[in-house]
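In structure tokens, the next block holds one chain alone, the form predicted alone.
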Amino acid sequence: MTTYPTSLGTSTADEIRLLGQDLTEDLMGSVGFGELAFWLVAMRRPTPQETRVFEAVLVALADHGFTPTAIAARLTYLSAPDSLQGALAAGLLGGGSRFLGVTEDCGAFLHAVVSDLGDELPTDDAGWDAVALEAVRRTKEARRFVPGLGHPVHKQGDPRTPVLLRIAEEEGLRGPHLRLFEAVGRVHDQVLGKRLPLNGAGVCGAALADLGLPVEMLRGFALLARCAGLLGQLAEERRRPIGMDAYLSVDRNAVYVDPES
């Protein structure tokens, strides 16, 4: 016979058993939402520290008001209310390179950095700076973008980014994959001739990776936290609609171009 292993979820007539625990007995009350998504990701179960860091990570994500995948979700919603699922799926197949993949992005630039280190880990502000710096000037020279930096709202700083670097700090959770990018955000004038903030899905980003957790799987926890707020989304367009008047606004104004000219 055919066997599929799995160490996720498992159950009988009477008994449902997830990640080796009773899901009755041991985890329903007394494991939050944010816990069991890192234990099923990482299969070990987070510190509070850990769990801390982690939630306020899903928090910075959850919702931006209007961006392009809650204008997905809404506009889907408006085109098939009686498609809740489509709605969501619409605004999660929109986290990419420009909006919640930056978190994914930033995470797996920073750990590429990092690891080529191995255990020569700088000490100091200015070791991670030189670090920092060559990482961004190779960056440049393959014509990448260095992710995490700059915003289209947060010109001058996005205020999501000092919090979480307080946080983790606060729990001790501060690892060389915030130290790095805290230091790109120092040097990367010196490379890039002007200054951008770093974002708060870079930092996010970052905190994930000192987690631990697989950087691969980062830009699903960005998308975890997302629909949460496309949720929260589409509630609203059921009680105060706007997806109409948006697809009216955008018909009604579109303006025919002849295709020769």
The other form holds:
Number of protein chains: 4
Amino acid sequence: MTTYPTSLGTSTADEIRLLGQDLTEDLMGSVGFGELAFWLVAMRRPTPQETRVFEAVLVALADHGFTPTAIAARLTYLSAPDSLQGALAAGLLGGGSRFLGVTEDCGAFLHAVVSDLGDELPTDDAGWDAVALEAVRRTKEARRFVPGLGHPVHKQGDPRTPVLLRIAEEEGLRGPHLRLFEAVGRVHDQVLGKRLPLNGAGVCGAALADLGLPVEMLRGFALLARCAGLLGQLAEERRRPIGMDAYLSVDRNAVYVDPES
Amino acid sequence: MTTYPTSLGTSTADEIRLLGQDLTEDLMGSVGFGELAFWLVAMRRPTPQETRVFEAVLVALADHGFTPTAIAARLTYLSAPDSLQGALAAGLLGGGSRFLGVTEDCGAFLHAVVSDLGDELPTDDAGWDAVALEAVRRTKEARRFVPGLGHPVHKQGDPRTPVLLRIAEEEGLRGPHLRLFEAVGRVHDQVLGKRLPLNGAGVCGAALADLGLPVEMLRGFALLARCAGLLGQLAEERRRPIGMDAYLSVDRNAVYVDPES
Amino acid sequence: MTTYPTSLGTSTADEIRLLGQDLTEDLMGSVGFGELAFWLVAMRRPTPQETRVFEAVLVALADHGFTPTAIAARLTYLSAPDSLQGALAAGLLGGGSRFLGVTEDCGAFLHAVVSDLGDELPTDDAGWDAVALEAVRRTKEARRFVPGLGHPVHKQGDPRTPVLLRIAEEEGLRGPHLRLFEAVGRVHDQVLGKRLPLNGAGVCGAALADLGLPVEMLRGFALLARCAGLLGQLAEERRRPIGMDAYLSVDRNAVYVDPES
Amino acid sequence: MTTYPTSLGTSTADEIRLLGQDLTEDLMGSVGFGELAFWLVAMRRPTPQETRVFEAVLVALADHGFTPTAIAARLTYLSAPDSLQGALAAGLLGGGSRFLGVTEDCGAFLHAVVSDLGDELPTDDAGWDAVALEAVRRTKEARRFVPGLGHPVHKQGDPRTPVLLRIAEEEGLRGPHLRLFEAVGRVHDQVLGKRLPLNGAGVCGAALADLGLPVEMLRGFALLARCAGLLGQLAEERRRPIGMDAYLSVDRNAVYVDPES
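Target state, the form predicted in complex with a further copy of the same chain; input state, the form predicted alone:
Every chain and every other molecule in the complex is listed next, the one we just looked at coming first.
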């Protein structure tokens, strides 16, 4: 007989258990939603300090306006208004490598470098700068991008970056990933020949990694945050629709091109 | 020139705005994630009392263990581990009428009855019982189900129901939808001929409706809650996989049936 | 021990069976893809005549250019180019009630009327006109739309409609659903007070219903057809991308609106 | 003014164009569905010989019974029967690297080797064997798998492989990718130390590459084929459901594990 082990939800006729807790006695009304989301993945309850940083990240990532994913969700809702879940899913499916993956990529990049250091973490900025310089150099040599650098709009600096660093500092959670990320910000121009801002998606990845969350799941938190943002987009699409205009602005300006050309 | 109005995210080179607020100054570190999710849909910031009830609902709905949606997400992850967003989307796509729609259906059912009452709300339980009796009667006559009644496992009572009622009472938010739902619980057997428990999905819909959230979006909150639960399921699938066993338990017990039969 | 009956694919070490056939001996190289799709749903192999009508429907529905679903698929590919399946799924999720559902709605509408007639089908156009007049009248009285009527672009007549009727006639498959649909086209203005063209999605639904396919699955054939079209859209997005322009044309013309307004 | 170039669907009030053709005059009733799918991606109409090989591939890939993707689609349908498109999309989302990606991976692997050869293709089996030996050796040195080798069930040989080779030979389309694939089958044990069968997904990838289809889109054809198969699965789930049993077989055998363990 195959059995299926789990530490998540189980229930009997009288009781519902989740994460080793009694759902109704221990969790409902006592645990915040962000706190629970952290717990569900990390298998430990975050401290209030961790929860504040974690929720600040989710708030930062929730909505960026008319992104491709928001437009895709609204167009899907236009076509299939009977299925809110379909419109939401369509929006989340854009959460891949390019627009929503930076958080995970940056967290994973920093985590790989920090893990290699083992217990010998630098104790000052100069030490972190040396580590960062080497990491950026190797990344460039491998012809890969350093994740978390640059932004199409916030060219002089992403306003989220200093704020999240401040919040992490306030909560005693400005750990090795954030310190390394700051060092990357200080030294990358020596290798890349140009100065780029540390972007918000990147600093979020660094902060999540400092919270000890598994780096393979970081994209998942960006998706959770975006889920709330997409609900806002879909609620607005109901109140003040733009999907039809967005569709027609493409369709009416279609130009036929000979397939041979 | 077509323009696209929005009250959600917009940004300039220096500033990111969301919901009429400065994202970094007013929201990050100051607003919880559940609070923001409420705000994004309702277009107003919830009070601390409203936030506590709202998050209790999200916590109640986050994970119910090996539901069809959780299994679908895990099987999708098994097949396509390179795309976390795809596995999450597959899980959310099960958020339709049958397993995740009760919250919305129940909220909408109660909201229709409460709206018909206008300003003349009952002032005591007897008054609500009369309203509920009439509503259940009409629903039965239309050969439809009263949403929020019955549960396959919690046959003697869903433990979430009294707890959410208590939390709403504590926060001064046990409003007309919850009162009507309780009345449905008291009187339905007079019409249906059997006594069924008020289920957790239903009481969540009633509580969300009492928070003034648009009933057409209630399914969206169930999906947001489930998004966190599915991340927990997928993180567990990484740590302690069951997808392959679940798949093989079906495939190995397949029995070919003649198509003509 | 739970077993799982199926008439679709099963295999042993030596043989792969599908629909009661040997996949490699009986199907590969002998059965067309459209033919197999029909067979998989209807559980019987279509005749060459049925296959021609069926494939004409799929060809008619495959691509309609820059529809909301095509744009959603391209925007999702822009965001997550690593997951072709995600972009395709996002496009298909728009296959709901509004843009892709007409085929199913029309087939179901006609099928309900034809089923009510039992064996007493009209034998001439005048007979069908009477049936159609009554059906349109009842639909209007129920304040519902008659599916398959009207088109935003082809206001004077959808060019697909006469062509599909001709093909069905050529193959001896212009059955009761198509005849009733034609009759709706002749008489609806007597009830609705205006003359609308019979649209292509509607005639496809009628033709599929005449092929004996289950009306609850008709949307599925529209989705299959669209799957091919979306692959074309995504291949073109690789060769000659428009997703970024479509996204920017919305995002750059965003106008912030006070949420209170 | 932004314009959006396309060679796919466009329409005026009187005419619908697709791929430079008049949809109703040139395509409906004249072009098969598989033929059109090929044309939409390759931007050229396939010959009858190419169509036969192409459709044989689609037939081979359409359904493999109770795969994880088929079960995910059925479970999603169980949860949300109101949204066929959602169940179909959930199934397709499993079309990733592991279960459905072999076709694309194998085609891409072979294409890279063949492209490197330029015009100097081997003229006999011995020549292909040398090329294959070198390719397998380099792949193993890079610690990667050779795609298209091995099968969990068909350990002594996948019955699809010889049949597809025969069909391609009959149509004069057994080109360099198929020849190289056969050579891989002859020589790989010299490098890998064990003899594995050439699997059906792999030979399909080789055949599609020999048809000149873009290797980055090969996964798309596997998805199209699977789309038909999933419709069959969902139609069967309506007729003879197994989703509830599959779900309960997991849920009833859930075993709670302490999260700390």
